[in-house]
Structure formats: structure tokens, C-alpha cells
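Starting off, we have a lone chain in the form predicted on its own, written out as C-alpha cells.
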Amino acid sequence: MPAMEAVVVEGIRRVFTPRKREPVTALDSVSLTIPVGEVHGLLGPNGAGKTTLVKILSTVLLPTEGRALVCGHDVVTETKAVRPLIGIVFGGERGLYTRLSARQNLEYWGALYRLSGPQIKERTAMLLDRVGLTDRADQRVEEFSRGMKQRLHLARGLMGDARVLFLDEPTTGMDPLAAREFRKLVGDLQDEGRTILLTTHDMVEAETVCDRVSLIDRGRILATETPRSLGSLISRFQRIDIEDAPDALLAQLKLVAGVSSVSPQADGSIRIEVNEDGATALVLRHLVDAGITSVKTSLPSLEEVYVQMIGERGLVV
């Protein structure tokens, strides 16, 4: 594997066989590179196989088809190389000790990673500095507000020095101040060389701080590509604002094939959206026959990309 690629998943399939009930698929034929240094997205509903991903990639979950490197180590028979080089950090509370202060979590995710004494003591004054609870080090992590639990994840994921961290869904529940400084430190590790696989179903988040971004939905992947460029992916998607329209033209132009909606907007304008590719022209060549002059054409936010290809299941702007 080149040295530049700090995940590669190839062909990943995951079968869940439940008792008494139909097997579950939740990956199918996943496959995807992350280069060193990159925030990736992993943007989907509830469901669309995001944290099963992350379960594999950190050793906690089998595949039952395909491979998955972590630095040109495979996750499945090279485990113990793995390991110290991943961090998790998961939304909610999961993975702290509540009745235990920040300090104490912390010493004991070092004790895991069997640092030494005084590099436990080292890495947690200086973690603890970093996402600004040294003031805190010593109150229970319980009453903590949920934006302090997250910071405090960040630091344990971190503890063990991981180049990859993988954050599933790490701004859950955060108020947006929270939220906006959870992401700027996601920015300062970016900085110092390591690869974030961050899943959300957060447009603002996958959109503010991935250079990359896979949609998954059902298991499988629909596109890579960076937010911006995103849209121009399914450039049939593509929306036509106009003025002045009289009725019976809407009418006309409901039936036009690949015309997905027809609807009014708060300032008075009528938007058409279109779903197939050749759709614009002829709604185009509609207005045009009608004496419609006021007509604007654009492409779609990653948020509309989001709603076209995947629906509105788990949708959070």
C-alpha cells in the first residue's frame, strides 16, 4: 500500500445474522481510500452503515467479506499494529466514566495503552490543557455540560498519540458554540499530520470541515468527492427559479418528464426541480414558448445532494 494512504477498505461486506430473522446487510461491497492528513466524511441517514464501518476500521467488528488497512496494516490479522495507532470517539457518553474526574478517565485510557507513569501524567496535563479543561481535571465527568464530555473524548481518543481518529457522530447533542469549538480542534489535528474519518449526518459539519466526502446510504456508497464539487456530480439535479408564471403553465410544466417539483417560495418566485438529465432544456424551451423572461438556473447545495440522492431519513441542517 503507498505510503501516503492511511485507510484503504477494499470490498468491505458486513452480514448481521440475527436469531429467528432475516440476515441484515448493513455494508455492501464498501470500498474507499483516505490519504494521510485528510478529514474524510462519512455522511448518511441513521442506519446507512456509518458506525459498522468505523467498528471494523477500529478492530472491534469482523468483516464478513473484503479487507480494511489502517497504515498498511490489515485490521482483521494485524490487530496489535493496529491499535496504538487508532483513537474513537464516539457522540454521547459512551466510553467515560462518569463518576470518575477528567483526570482520572484520562490515566486510565494511559493505563490501556500501558504508558508509562510519567508519560500518563505528561500527556494528560497536556490534553487536558488542549481542549481547555485543566480547570475541571479534577470534577466529576457527570457534571460535565455534553460540549465538555466531547472535549474530553477528543483527549482520550488521543492519549494513546493515534494518527488516525475515527469521531462518529462526535457533535451530537452539542449546542452550536460547542459544536463550532469541537470543530476547529478537528482543524489544529489536521494540522499535525493526521487522518480523520469523522461520520455525521450533519450537513454544516461535513460541509465546514471534510476535505472529502463519501455518501453511504443502505450499506453502500453513492459518491466520493469534496462538498464543493459534490453537486456537480449529479448536475441533473438542478433547480429553475422564475417569475410571473401563470398557472396553467405550471400545470404544463408538472407533466414535463424529470420535472421532480413545482413550488412556491417565500418571495413570490416559482421553483422547478428537475431530476434527469435533458430535464432543464425542456422546461427551458417551456418558458421560453410562454414569454417567461425571468428565469435563474443553479446547481445544488450539498444539503439538496443530500435530500436528492439519499431522502430526507436523518437530514440535520
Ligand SMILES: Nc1ncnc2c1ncn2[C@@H]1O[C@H](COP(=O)(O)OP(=O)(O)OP(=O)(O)O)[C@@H](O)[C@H]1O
Given for the second form:
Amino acid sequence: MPAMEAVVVEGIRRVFTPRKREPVTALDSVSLTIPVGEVHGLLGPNGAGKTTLVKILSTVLLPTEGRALVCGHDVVTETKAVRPLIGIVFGGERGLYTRLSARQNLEYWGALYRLSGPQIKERTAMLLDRVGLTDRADQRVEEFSRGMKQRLHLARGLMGDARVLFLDEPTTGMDPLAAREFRKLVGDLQDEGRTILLTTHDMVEAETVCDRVSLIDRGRILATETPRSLGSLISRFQRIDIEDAPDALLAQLKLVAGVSSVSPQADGSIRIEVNEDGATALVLRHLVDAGITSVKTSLPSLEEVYVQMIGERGLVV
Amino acid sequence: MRAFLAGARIQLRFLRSYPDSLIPFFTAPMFTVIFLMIFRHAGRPDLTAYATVAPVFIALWWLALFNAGWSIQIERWNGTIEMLVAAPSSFAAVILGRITTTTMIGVVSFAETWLVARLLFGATVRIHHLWAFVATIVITLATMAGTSVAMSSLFVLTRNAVTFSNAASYPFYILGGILVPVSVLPHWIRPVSSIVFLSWSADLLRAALRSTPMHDVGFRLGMVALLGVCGFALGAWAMRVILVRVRTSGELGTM
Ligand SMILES: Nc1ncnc2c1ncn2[C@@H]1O[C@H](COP(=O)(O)OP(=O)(O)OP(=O)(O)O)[C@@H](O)[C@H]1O
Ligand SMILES: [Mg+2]
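Next block, the form predicted in complex with the ligand, ref. the form predicted on its own:
Entire complex below, previous chain first.
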């Protein structure tokens, strides 16, 4: 029976012990289960441990404690079984042979993923096309822009026809159109039955492509939810935004039972937050009675959840 | 096997884009000139065989070792070493494919050095035992490549593999009796020399250039091959151990 869970992480802990310095705990009792076919997002501040987790799952790094399975195979004891099943994209400037052309890079990895000659040719052409690099295929990678390298990274990760893809910040450096294409590509990959674990700092990206996201901070998973329901973790209630209102009305709204705050926003609009069931309806009635109909209700966005849960810590890591 | 071929193929492409890694083709004939001048000056034309075989061995071994270091270094520079380790193919086999390719190209330096000996010094190199000669070269090349894998596993541990690999070549020149016969080395060092395959290879090659009959060719070739197989086995094992080590320490991807 094929494993229904693409990724299972059980109590993973990873400690780095750099020479002559204090040990760093990059991951601490992390557990996570990703079913086959899910696109899972890993969100968290710099140094949270996202890359470390991805590296452990892709057999590059060993966990200090705990166990992880990919398609039912242990990433420590069954690397031979795991490696053909996974595709890795570690984003950034590095990870490509800069003096070779895009095509040569892909062909090489195709061979290392044990494809036959004709398969290599076919997949290379198909993937170059898929990431929009066909015209640049025979140019050296060192001449590529950052976004072009990023696309090539992606094609490289797909060379082996992996069942589970690990994408570490796959869209950094991509222009908005390329990023949009990327999101479409992720959808296609999902339709093909692949499982994707992706780290990102782009909340909109996470909201649009991920079935579920995990918030991770200082090596611990804070929450794993769908992007929508994650909002309810910081507020079960909707917020009401209005463009403008007389001060008297605002003062009156503040007195409505269940209204927690009435605050002007940077863009000149006014946000009313409630913390009791039924309060939204009361507020809306007041607004309509006062003749204000341009009203928007919403749940907190993923970015707000993120900021709230991670806390505003500026540039401290 | 596929990993080996993939390594060979990428190496040809690398050599084209990093031509500096073929520097021994440039230095080998220089060594010939130096050695021949010294031997002539000392009045020992009988040592011509040493002067023409030594530069080739230096070139070949340097190429093998340098490429062992350089293959690892290139992976670090490009930040691809982690992905290479995570790929389904055997890391050691890919590296072996790369090193073998360069070493095979290195055979060209035979032609080079002999041409120089001929043109500048009028020294003709005559191969008296052709089959022994060819067999020695083929087996030596394979052995060099195999042994280099053992070395490259050590290079995974160092941050500057290329510098290290440069330095690592010299002891082998001495222990391998490449230019100076092992018989002039101190007694205590001779046993060490006999486990360096280069000493067997160099002896065989020089013998193949002499008109006197050769002895125990099969046994001596067997020794070269045996040392090569041991070298590769040791290398593949060390590579596995070291990869586990760097996966534990997290130093695989660091530059
Ligand atoms: N090779 C290493 N040696 C020592 N410490 C390391 C090593 N790799 C990562 N760390 C430490 O582990 C912690 C987690 O790092 P990691 O790269 O996983 O963070 P991240 O969530 O991917 O951050 P970012 O968003 O910046 O990519 C950090 O404190 C980092 O300094
Ligand atoms: Mg990271």
C-alpha cells in the first residue's frame, strides 16, 4: 500500500555545534504531517529553521533527534529509497554550474537522476519551455539575471520527476509576472499528484498556493492551519472597515457591546474590531442607520497573523 | 555506471570552460627539458628513460589529484555539493567518472614529452615491450583515478581542496620512485613505497623501454591493479563515512 502521507516529521530536533561557539538549536521537537498532493507552506522569520527542516527532509542534513519519513521511507536510514523520490530547489544565486549553459546543467542532473538519453533530451526541452528559458537555453548561467537563475533552479528540481518537491524560497528574485507563472506551475504540479513543501516570506504567495501553512519560529512550529483558518487563531471575529464617518458616530460605536476598538488607519479609513459574537451585526446596523453603506468586513490576513504571532521584533534574529 | 558516464560527460564540459585545469600539458615538457639537461650534464644518458617517464607521471598524477580536489571545490563554489549528495547517483562514482576522464586525456603528455626529448635532445624513446607498456598505462590510469577518489573524500573535509591537493601530490612523487629510484631512498621508507602504486607502475614503464627482458610482468601489473582496487574501495568507504560526518556537522555546504 502506498503511503498516504508524503511527509511525516516526528519530534525532530537539530542542534548545530559550530567550533568554539555555543551550540544553536535550529529545530526543537518539530512534528508535521503532509498528506500526498498537498502544497504546504513553511513561514517564519529569518533563522527560524525552515531551511534546516528542508535539508533534513532532503537527506542533506541529519537530525540530532527524531524521525522523518518521505513517502514512508526514513530520511536517515533509507536515503537510497528517498533520493529518487524528491526534488530540491534551494533558492538563491548558488546551486548551479555557472560556467555551463542552462541546458547542460539540466542534462547533467537528468543523468544523475538516472534518466535515459532520450528522456533527458525530452525533459530538458520540456522544462526549459515550462520555465520560459528556451531562448536562453544555450547561454552560460553566469550571464543570467537572478530571476532567470531562480527559474533554472526550479527546472533543475523538476528534472527527476519527483513525487515530493522541497522548494526553499523559490520565488525570491522573480518579477511579479514570473512569480504569477510560478504559482500556476505549482498548481499544475499539484494536479499531477505531487506534494510540495515550500518556504516563503511572501504572504500573498502562501495564501494563494498553499493548502496549509505552518508558522515556525525559533525552531518550533507555532501552528499548522489552512491560510484562512489561521486568521481565526488571532481573531475569531471579522473586522469592519469604513471609509469615513462623523466623530459622533464613532464615539457611539465605541459604546456598542462587543466592540473592542475603533481606530483610524493610515489610509484614512476607519477599522472597527469586535471581540464578541453578534457584535458585527450590531455595528453594521448602526452604520446602515447612519446612512453609511460603503462597508467592508474581513478576517485578518495571513500577514497580520504572522506579525501578531511572531511578534514585532524588527531586525533581531 | 550511468553516474560514472554522467561524471565523464560533465568533466569534458568543465574542461572546456576551465582550461586552466589542463596546465600539466604545459609543464610536463618543461620537466623533460630540465631532467634531460641535468642527466646530460651529469653524463648519464642511460637515465633518459627516467627523464621521459617521470614528467608524464608527474603530469598524470597531478591531473588526477588536482581534479579530485578541484571537483569537490567546484561543487562548493557553485553550491551544488548538497544537491549532488542528495541525488540518487553515487557521489563516488560521479567523481570517479570525472577524474578518469581528465587522467585519460593526460596520456597526451606522453607524446608531448617524447617529442620534446626528440626535438631538443635527439633522444629517441623506443618501446621494447609494447604490450607490457600499453597494459601498464591502462591499468595505471584506472588505478590513479581510483586512488584519487580516496583522496577526494579527504578533500570534502577541507575548505580549500585545491591548495591541499597540490601539496598532497609531492610525497607520491618521492615514494613512487618517479624520478629517483626507490632503491636510493632510506631503508625504512621502502616498505611504504611498495604500497604506493606509482612505484610499481614507474618500474614497469621504465622496464618496458629497456631492451632487456621483463620479469613477473603479470604479477607486477596485478599489484598495480590490486592497489587501485583497494584505493577505490577505501575511497568509496571513506566517502560514505565522511559524508555522514559532514551531514552531522552541517558543514557540507559551507565554503
Ligand atoms: N551550518 C550551520 N552551522 C551552524 N548554524 C547553522 C547552520 N545552518 C543553520 N544554522 C543556524 O540554524 C538556525 C536556523 O537556520 P535556517 O537556515 O534553518 O533558517 P531559515 O528559517 O531558513 O532562515 P531564512 O529565512 O533566513 O532563510 C539559525 O540560527 C542558523 O544560524
Ligand atoms: Mg532559509
